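First, one chain by itself in structure tokens, the form predicted on its own.
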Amino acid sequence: MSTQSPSEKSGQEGEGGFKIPDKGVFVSEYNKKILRATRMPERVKILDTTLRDGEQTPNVALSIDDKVKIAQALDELGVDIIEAGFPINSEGEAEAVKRIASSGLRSEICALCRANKVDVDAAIGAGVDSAHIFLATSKVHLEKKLKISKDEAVEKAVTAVQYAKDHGLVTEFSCEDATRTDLEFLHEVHKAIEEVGVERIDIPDTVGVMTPPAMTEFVSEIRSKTKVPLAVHCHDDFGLSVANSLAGVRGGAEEVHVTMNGLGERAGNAALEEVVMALQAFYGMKTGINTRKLAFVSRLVSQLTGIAVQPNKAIVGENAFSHEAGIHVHGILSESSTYEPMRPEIVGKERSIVLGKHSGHHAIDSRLKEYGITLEKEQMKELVKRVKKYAESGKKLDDAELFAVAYDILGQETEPVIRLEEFTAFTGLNFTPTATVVLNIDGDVRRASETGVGPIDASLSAMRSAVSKSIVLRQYRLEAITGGSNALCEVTVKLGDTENPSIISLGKSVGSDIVTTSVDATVEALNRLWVCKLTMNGKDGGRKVY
């Protein structure tokens, strides 16, 4: 089940010139009463690096293509630098950067540098619009990693800058492993590029290791002997890199680098959603992101990284609006503030009401009554009681579950309607897929065949063609259960309907052969769609709803 709230309004100036955010987020008032005397810029630009130290994370590699697509949906959300990834990398890398940057997008187009010519070269073929340069200057870095003295540095650093500029680009300097560099080594190395013209400092924190209001007192030290504007890039070693990005801007920068889900080495970097929401609800900032579609570039990006969002990941994880203890829900269905920081909408996201051991009568009663099912009140009693024994058991209830149990306690039966009579797929080298099925519903036998790109497409195909063409496949899932060539596996099918966009429904099967056992999933799943649809049309007599 999901409920929305109406959108509301964007912010409006507040006192002293604090701007409230939207009206959609509920943040504590202490937060504008510390922050109005703060002075802050009034805009933030975001510098995504997905597609280079997101795709650092281990064990991810993308596609010239995935690239692509990602600096399309980046660009479509409003970030206003892409940093493409490090083109001297590979000549894969290479294309991969060239593409984007050919791509006509809104957003800078940035590539990632050493502070050397080659790798400037490759930025420029690439044809970028900037260049990120990089130069280590910590003390273990410059002694174990890079053996080169302080001069030398300053010297590499000056002259990458200065070949980028007279290339045309557009020059950001990062001095890797900033927050562990001595402050005054620091200055002489700034002072340098900015002598040469460079357009943008950045501060890496590259193991994550300040703490927030270090990081705040760090920018601010540096911000007042710099001209050009600073960015931060905050790694999440101690999980405090939202935090440190957060307080960096407090200390005056003005740019923060960011990526998709947090991704990115070790423990990942910054997420973009949740530096993005908290700029807004607590400083009240602006960006150029547009947060209604946060959710669906988080669905994007990890589908094509193949790195799953944790289900209690902030702002875009599954659990993020979802609520199942019944105090919690209560609230919910009276005033959505009461448990929720900001309304769903805003992030693409939509509220969902989850039903399990710790639910309560208001979370059963609020999804029965959408679909025109009333109990009475010791009626209720006894369906929260059996929800409950049932998630205590492991066991998820779906729509078409829930509604069966009320059934049973109202004294109706609910007999599958939906029956297999036949089914035949044939496959092979050279040979299309092809599935027939016969199913027998309600006593109306229909017959149904249809090819796929597998024996088990061709399945669904044909029952979903037999049943009902508005029905959709939503998600397919296959578990391996024991090893071997033998071995039991779990069929997850979820199907959907077009003509109900709300329903979901839901159909399990446990089998060693994987094909018939994706069927038998199919039919359980059909069966409650059928439930779903006909409690939902409120018809109480004939079985044909389809």
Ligand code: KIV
Given for the second form:
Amino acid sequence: MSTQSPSEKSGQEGEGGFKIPDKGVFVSEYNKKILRATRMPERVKILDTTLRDGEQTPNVALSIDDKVKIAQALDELGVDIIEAGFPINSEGEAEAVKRIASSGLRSEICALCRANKVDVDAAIGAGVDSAHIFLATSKVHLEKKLKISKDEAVEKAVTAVQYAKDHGLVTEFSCEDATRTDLEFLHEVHKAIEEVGVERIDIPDTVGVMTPPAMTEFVSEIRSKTKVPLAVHCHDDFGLSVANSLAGVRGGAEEVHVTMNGLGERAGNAALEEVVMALQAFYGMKTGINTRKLAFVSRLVSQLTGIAVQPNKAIVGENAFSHEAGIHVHGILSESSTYEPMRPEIVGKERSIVLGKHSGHHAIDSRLKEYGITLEKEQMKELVKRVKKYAESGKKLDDAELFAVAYDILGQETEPVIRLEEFTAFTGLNFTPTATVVLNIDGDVRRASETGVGPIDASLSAMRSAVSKSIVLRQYRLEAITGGSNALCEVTVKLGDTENPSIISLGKSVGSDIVTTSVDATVEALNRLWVCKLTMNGKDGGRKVY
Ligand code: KIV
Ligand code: ZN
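Take the protein just shown as the form predicted on its own and give its structure as the form predicted in complex with this ligand.
Entire complex below, previous chain first.
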């Protein structure tokens, strides 16, 4: 549905002395006031570690091909440095880093190494541009984990940096657990590696124990003692990784380590999408990131890692630009900046108005008008009441359901338009799964046969062929309700339409045969989608509603 607000259409100025459309971001003026005194760089480098720290997310293991796909997407997104992996970790990891390093990407390709020759050799063997060398320096790590003295630590750090540089690698060094390291000792390590020519120094908040004011001071303290460019690497154990990264930049860091969707060890790392948008919005900084690709890359990483993005996740979550409450929808439809701090399209998202128990008549009316349906005042009141009741029962209201209720109020016919007359599916060993369907679409009988990777895929394809090739499967979910080989299953099918991208229709069915249950769910979704299509195209007056 078109949810453009007046200022988006006209590009007009807003009240309060700041331009509303400007760069599509509408933040508080107090930020500018507070930050005015701070001198910060114009451009911050982004080091993405989705393929290294991100892959350390519990239960994530990416194949080499998937890693290459993610690296390509990060490159297109515009990240400066891709930390491609930890080559010494395994042969597969070394191979993945090698493939990425030889993919001709624009980004600098970096490998993680402990401060020893073997790790640096693995990075050299993988053909990367740079080595991110790390060594823990906090008391607890030195004494309990590494069991080495401070002098030995300095020696190891210097030798590893020198060795990597001698072999032509750009070097970035991290004192692991820097934020719990004695500051004097941290300066000592930094000074020693600066003397052998380290190119960048990273400050990891390894267990996420800083607060933003402390991070700013900590980084500026380090900044005052070294000329080497600084980076920050913040973990999210207290939910402060993004805030701490921004604070680190305020303290003098010129590079930020991030991961897509905030993946990473334990609670994760600072999320690329949040850091980039915040740097741009609050500090007015450039990052080189093509923000319009953020939603796409987030989806890709989520699909390949199998880690779902929480719906209420900032910037890329499903709800980040969704509005349900009546007052908010009213505001959004009048002027989007009332309830949105940035335009969805600048991060590659779309705004959506969700109908639910908080919806008022503005949202419902505007959705119906999209389809050319008009209700009288009393009918609208009744519709709002029924929509709320429906939503309160815990069900999700899609367009087809909304029409069903609207047409019921208008006293119009409600019956399925598409009926399944025949269906067969064959599968077997060394046999390409094939399905044939006969559908009766309002008296027009259509037959179609298709093959697929399995009988369900073949059946769904055959139904699409019979109805319309513009129909696409957006989601398919199969759940076993009971156990055993005769278990009951529930299938949910979500269909979309490439000719009318705003249409999404849902079908659900329960049965004991997963193929026929999938077909039944698809027929239900097809009926709903068909009604939306007809209504949108103004044919049939949308009278036949299932
Ligand atoms: O969190 C951390 O300290 C790290 C290091 C390897 C830099 O990931
Ligand atoms: Zn880390």
